[in-house]
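Quick heads-up: it's one chain on its own, the form predicted together with the partner chain, in structure tokens.
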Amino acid sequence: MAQASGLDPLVDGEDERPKWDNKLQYLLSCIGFAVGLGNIWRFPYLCQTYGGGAFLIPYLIALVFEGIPLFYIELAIGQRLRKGSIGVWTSISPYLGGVGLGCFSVSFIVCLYYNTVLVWVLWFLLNSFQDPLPWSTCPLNLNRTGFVQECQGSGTVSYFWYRQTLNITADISNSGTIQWQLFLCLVACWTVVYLCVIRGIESTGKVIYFTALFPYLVLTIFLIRGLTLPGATEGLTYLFTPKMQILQNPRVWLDAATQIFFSLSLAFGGHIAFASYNPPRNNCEKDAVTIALVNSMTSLYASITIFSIMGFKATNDYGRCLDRNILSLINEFDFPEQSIPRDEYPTVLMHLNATQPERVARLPLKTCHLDDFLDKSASGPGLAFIVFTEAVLHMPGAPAWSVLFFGMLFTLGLSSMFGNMEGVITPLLDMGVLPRGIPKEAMTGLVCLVCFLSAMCFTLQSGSYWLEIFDNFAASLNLIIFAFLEVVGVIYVYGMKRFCDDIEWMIGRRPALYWRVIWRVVSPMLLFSILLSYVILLAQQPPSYEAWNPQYEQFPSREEKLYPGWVQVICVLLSFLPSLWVPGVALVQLLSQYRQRWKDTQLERSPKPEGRC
């Protein structure tokens, strides 16, 4: 029955598929690609708004029942059949082949717009290497006798990011030019992507020694300074409290499940491409387990640094703003430098309010609290580069903290950028969609170079608009479609008792009934009910967006405007279209059948030659 579908029988022989030097190589390529820049400014994001160490409770259950057994799947079904998303679904079911083309078009555009937030992380890096750095200072003004208007009212961090980084437009129909900084840096990101996937695992598989080791000594050395500097312990104990009562809120349990979801990077088909390389008896049970847990860890490792900086931060602006009120106290009044400590900075206020209430009100005193400052959360680009890079700037040895920070969040997402790749290059080459003369070479070069002609649009000036739709719609709903259709696939079509015997021919046993269980009820389930819930949030959400507007009345405060009527048809393009692939292929699939009934039926009613006897 393995033959009539087209499954080659399980055989231990030697075939010519490429394969990882050693099973190190194998591990650290899958926790690379899991292991991304979410890890660093998604989870301590979630974590700090969703009541601190409380969400690691729906985190680990989601992990649990979701992210742990869909692993599971996705490695033991690309080590059973290895090929890539598109030959392995095609394998279990002609029908289903659409999900390996839909799981290859996600993988395609991720690439794009991922590889351009590497493109401003190596923006960054770039210019980390100049003391003092260049975001500490604002440019002067024409005569200069003040500082550009923007930047003053911005903040120099700020203004770095969105003036001259980005140069931003105020609209995202306006979409200005090309900036040429970020198309060099463009090109360099490619040609080092380039690089990395030239020979596809071969070249992978050297590189990544580097590249998925390097975060983690990174993130060590900020972790010790971090934990060293003035403020950590307040950050870390504020940030860590459980807060119980926020489990109430349903959105907490959706944004854990999608966590774990992208956070493993599932049903991009990079996970798949990396097991088909892996030999055919490898324990695939234990690797999910492994590289599911290290993902966590690493979450919450780079959470502990990423809070104790922040707590830093947040110490340094509370102590920045009293200094900034005590001397319009010193000054108004003309009291002796530093006479007023900040511990008496209040007793001296109230003192001052009861006896020239009128001098004081002139005055542009503001509240400091310390839990204001903490408050102050960011997730995503807004965090590594404008809070964290103002947090370099307080500390000593700025360029250095920078270099290294931005030398981190690049080989993060280089990894990341190979599973990506991977997901991309491998269905190619197993459906041998060029000659067999070309070389391997040719061929990821040319993948290089469409992704590259087709990211430039993001070096433009509204890029960073175009980034944020391409990542809040392009992948996450059609992702979690592929993985239900994933888990539904192969545990109810290709069967559960024969995907059983595949593993237990791989691993040497059957998988237990807790993985049974979860696969037949549980994570179909869950899916569901995520995908459900993503949906109406989807149809809830206006879809609005936050400009940065200099001539906006509440600068420097974005101004929420709503898309236009073309941009949200591509909005709703883009979550839908990967997805079509499946009703699509499997449309054809049965065209193509009737077609062929068809064709015997007619063969069988034509009269037959009769044989001459």
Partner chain sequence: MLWPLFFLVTAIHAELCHPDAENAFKVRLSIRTALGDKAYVWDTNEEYLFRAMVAFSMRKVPSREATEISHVLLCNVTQRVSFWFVVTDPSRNHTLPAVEVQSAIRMNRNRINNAFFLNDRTLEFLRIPSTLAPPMDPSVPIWIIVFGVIFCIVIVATALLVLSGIRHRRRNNKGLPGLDDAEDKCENTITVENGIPCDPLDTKGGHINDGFLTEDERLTPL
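What you see is a predicted model, and the numbers here were worked out from it, not measured in a lab. Heads up, when I say rigid core I mean the largest set of C-alphas that superpose within 1.5 Å between the two forms. Positions refer to the first chain, counted from 1. What changes on going to the form predicted on its own:
Once both forms are overlaid on the rigid core, the distance between the two CA positions of residue 333 between these two forms is 2 angstroms or more. With the core held fixed between these two forms, residue 206 has its Cα displaced by under 2 Å.
A displacement of less than 2 angstroms separates the C-alpha positions of residue 429 between these two forms, with the rigid core held in common.
Okay, that's the form predicted together with the partner chain, but what's the structure of the form predicted on its own?
The next block holds one chain only.
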């Protein structure tokens, strides 16, 4: 690929470029970037929603035909050209420079809101060093005569999340004020990120040993504890019981493909940056397969851990539901205390319904089915900050488990931030934005400061609504477009033969027929299908959000609202602005070449001065 930039393909790249201390450091950095919060709070949700074990079928197909091949391309071009995303795509073709700028833009935007999630995690982590945990009970009302009504209506954990953490407004149009506890956590998070990435891979390479490995230790501890809790078996059975008929739903295949895509952090530019610090003759093919498989196995491992705990929570909630109904029967019919065991409740209720149906009908009995409680799943922040947090409350030694859980989430998010920041900082360093006299630390500090100032909007009371908008619209569509252009750019613009020549030079052998067929035919078609399906899905669904409104009739259910017109405009801009770099740069390049040709033509036509005798 060095040919594209006019270099001898047999010459090793820049000697001055930083290098990884060892191979393990590089692998852990890539794994830390790929394995993020989505492995913990999205993959288990998709597995449960789409038929348990049946979901693994489209997931593995997407991994083999989309995830690993595209990942291989990113590692190969980064390693061979030894540049960030902007430099790589400008080298391949000046007309594709917009792909690099688009990846850079998306990485910058993702840095803003991804680190805000770490702000929330840090806030919960700091509050976990208390016994009892602050979300275990409702606070007293102003008169101190009872508990706050909003907390009683929603539950202690939901109240702590929505009111005491976010202090959320009931409408996105009402921005509210900055929440100073979140602002201080934002300062702390960006300070931690800056200290970790201050010298690029020289500093992140040291921290990554802890941030990449600690989550596996915590997951293992939670798994061992979870499997010993009552209800773990029911949770795992519910998770992995295959429902093959669900595969007839096209949405399953789309979600499987997009989950692989985002889980591997493809098209961000971070993996290209990481690979650019590798030795030119490193075996990038082996790395791509290894990292992708570790990422997928981590998702599966996390699902087992999460649902062993969720099974315990569901069993606990199911038991409390039965206990409330039993207490109602005992009080109504004057039965002796503890005279109705949980196992005999259905029989007793059936008998009373047959003999005294009118008295039973007057009782506020709830329908209690274990599957209903197992169905109460969530993804994203809802799983981390509400569902799983509530499950931890029921575990003995809850504060210790809460510290472990949020500590794990913080290190997971931090290692992913390293990759996102590399996707921003490496292209800037390669382009020489700042003069050579200014150290890298200053550039890194400037980037972190700009990100911090830009992310302050997420500490407003409406901040979580805006974070959801950025997450749904800023990255998803743009990344799919950039991934499609990556495959087309390398295979059809740069050329399959030259790409295979470079891989042969790097790893000592040409890519197998499998890779060549996938790159040339399957991956472009699959990515184009995903892109088309995603656009159709967005067009069919009016942009809406779920507001937390204590005045809502069905509270604590969230009220679904359509975005105001001005917010919808912002959604559209976020969806397409990064992608506009591609035609914009291509047009500028075309006009530049046309202007140069016009100048050359004018010079040829201008009369030459006659020589003197």
